[in-house]
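A single chain comes next, written as structure tokens; it is the form predicted alone.
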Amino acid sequence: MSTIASRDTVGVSIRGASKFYGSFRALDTINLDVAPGEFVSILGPSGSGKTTLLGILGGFVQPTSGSILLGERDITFEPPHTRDIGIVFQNYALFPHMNVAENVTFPLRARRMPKSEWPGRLASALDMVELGGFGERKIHELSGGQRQRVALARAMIFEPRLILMDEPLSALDKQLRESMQIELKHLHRKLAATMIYVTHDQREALTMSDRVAVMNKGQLVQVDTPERLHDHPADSFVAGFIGEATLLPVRRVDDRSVELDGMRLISARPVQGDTDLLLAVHSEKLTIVDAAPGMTNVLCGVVTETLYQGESIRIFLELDRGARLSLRVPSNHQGRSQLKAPGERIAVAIHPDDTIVVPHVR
């Protein structure tokens, strides 16, 4: 039996890709290299250009300028069906009149592959997505998660060199979506395939990706590992988009510290720039402490509200000079013992490693 695997896994190079619609720049000089076997997510809000970029990679949109290389092959103006790319769409794009087996083997028929290869490839693809024995099922008989797996099997069955995914989990409920994120991550490891995944969900991108490319207004803002994106954002857009951060204006004191609300905050990393700086305060990085005179990296204020959110409790504060932020404590016994009622004073500490100062972009 054949096995589904990455055939001659190759990387992708996007070189100076731009797309104009009249005077509107949907993409502005995008440069991105994706290594063979890498999982890269394209992350950004609606209108950031991520879907346009995926369309250019898939051959559904022609760039105004720039080129796309699959390995060393220039595919910029090749039609979609010759690119050797598997695609999983947001709505799955399954044929409702076909059963599972017919849907999955459709790319083999379209590529006129020998029918003698179909049974082995079909069995391998269905086993890969844990749908062995589902070949005769009709699409309407499947759950949302099963339909998503069928779309994945169809994208993999012809052993493409690249797999593109356009928000394939967005229609699933929260619990199933999070479960499928883990499954996709494991599937990527099995295939060792090059995957590019488009999403607007930052938690999804951080969970699955080797690297994340953050887009805003048609431009790549930062390309980095999930951990570095979260802890070392390039600017206020990335800091506000990744994680749960409050952005507060601060005054530069020196190259390692800033001032907020009359308190000095020391940063473990250099403070870049002199003006228009923001402190990115991640709610999970704050710790409730007993304040003492002369302490640095401590902020004091009044509790305005507490929200129980299952695994954690979110506490909202108003600092002494009016700035507002929030922190999270676990909802276990220890976390509950730290709670203060609205109107009570509280002090919170932020470690220098977590004191993130970024330039304000507008």
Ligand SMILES: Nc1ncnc2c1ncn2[C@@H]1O[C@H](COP(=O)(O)OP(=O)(O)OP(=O)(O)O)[C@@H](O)[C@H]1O
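Heads up, when I say rigid core I mean the largest set of C-alphas that superpose within 1.5 Å between the two forms. No experiment lies behind these values; they were computed from the predicted model shown. Residue numbers count along the first chain shown, from 1. What changes on going to the form predicted together with the named molecule:
Put simply, the smaller rigid part swings 14 degrees relative to the larger one between the two forms, by C-alpha superposition.
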The other form holds:
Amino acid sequence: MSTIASRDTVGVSIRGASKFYGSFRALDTINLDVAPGEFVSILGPSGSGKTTLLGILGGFVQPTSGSILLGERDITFEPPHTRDIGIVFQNYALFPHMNVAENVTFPLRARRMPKSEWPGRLASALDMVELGGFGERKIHELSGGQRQRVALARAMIFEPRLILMDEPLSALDKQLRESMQIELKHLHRKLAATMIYVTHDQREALTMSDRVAVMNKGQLVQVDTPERLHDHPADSFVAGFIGEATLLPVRRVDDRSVELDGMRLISARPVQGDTDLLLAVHSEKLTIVDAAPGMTNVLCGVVTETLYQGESIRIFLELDRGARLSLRVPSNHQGRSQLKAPGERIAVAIHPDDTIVVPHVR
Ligand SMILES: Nc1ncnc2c1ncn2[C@@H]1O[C@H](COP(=O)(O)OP(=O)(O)OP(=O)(O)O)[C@@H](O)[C@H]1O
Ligand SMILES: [Mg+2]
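Switching conditions: you have the form predicted alone, so give me the form predicted together with the named molecule.
Starting with the chain above, the whole complex follows.
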């Protein structure tokens, strides 16, 4: 990787970008500033507009309104090949009639880089994605995961200052995906390039990113650090999309507490809004306690099911007035010793810091 040196990196700004397909609004007034060298993920369900947003950055989709700045430069109307942006497409987009080496060096050819530089760059790009020695292979002789890695090598070989990736790891199996996630993070550090990474996998977004931009129906709902998104979701869409949360209707008591199932829950943060509020309970944030009279932030209910899931055990609980939620205990000795059989009563505590109340969006 030593031949791919870092250099001045640039940020990117999306200013009020909208995209209509006929009367359908695929993107609605997107504003996003990505700092030089930052790793930002675009996270959202299928059809939320992630690929369209990436297309606008890459120059493959013309925004209906708004503008795109790469550093100081307005690139809204520039064609893709002059933008100095490396792209890994959702569907690889490799050239089937070329071998691996020809695919990976394609951007060098397109940019007329001196031929003497090609072998060194090719070798380090292929090493980077663990495909050293695969240069002569035909594309149809590769697995899906290997094709994806060829696409990664091709996007990075010319040291772009901005790299866009559209679900680059979705075709890989879990183990390879997780090792590639770490690999990509290392690459990001090494290349010092700005990265915008599309995924619909919230875990992947949280693992890899400096910040995550959550999209829903063509709109950016919240742009924040992984910790903030997880612990301070802006609304019920984000709360339901990030982590493993149960959303339960609650009644506001005052600006620091709500009522659920007849119990008062104190929140460490102000309760925003008056009506249509949901409590987002993350399953890892509940702890089984011995209930005592006068305790606050404790819910009581009956175990309906326990599921052994390897590293943890998920327990489903029905509260006295019918609300259902789940919690996780580690599958170690201590966790197992807390397990109760279905039908037995337990009490669970939720810390005020973890009492997250969000407005219900539909
Ligand atoms: N060329 C097009 N013409 C008409 N509608 C389009 C076009 N491209 C995308 N759309 C629509 O715009 C919306 C956003 O599509 P987009 O591909 O950006 O979603 P996505 O978030 O990338 O989804 P996925 O996770 O499934 O890849 C979808 O409803 C899609 O049907
Ligand atoms: Mg897409």
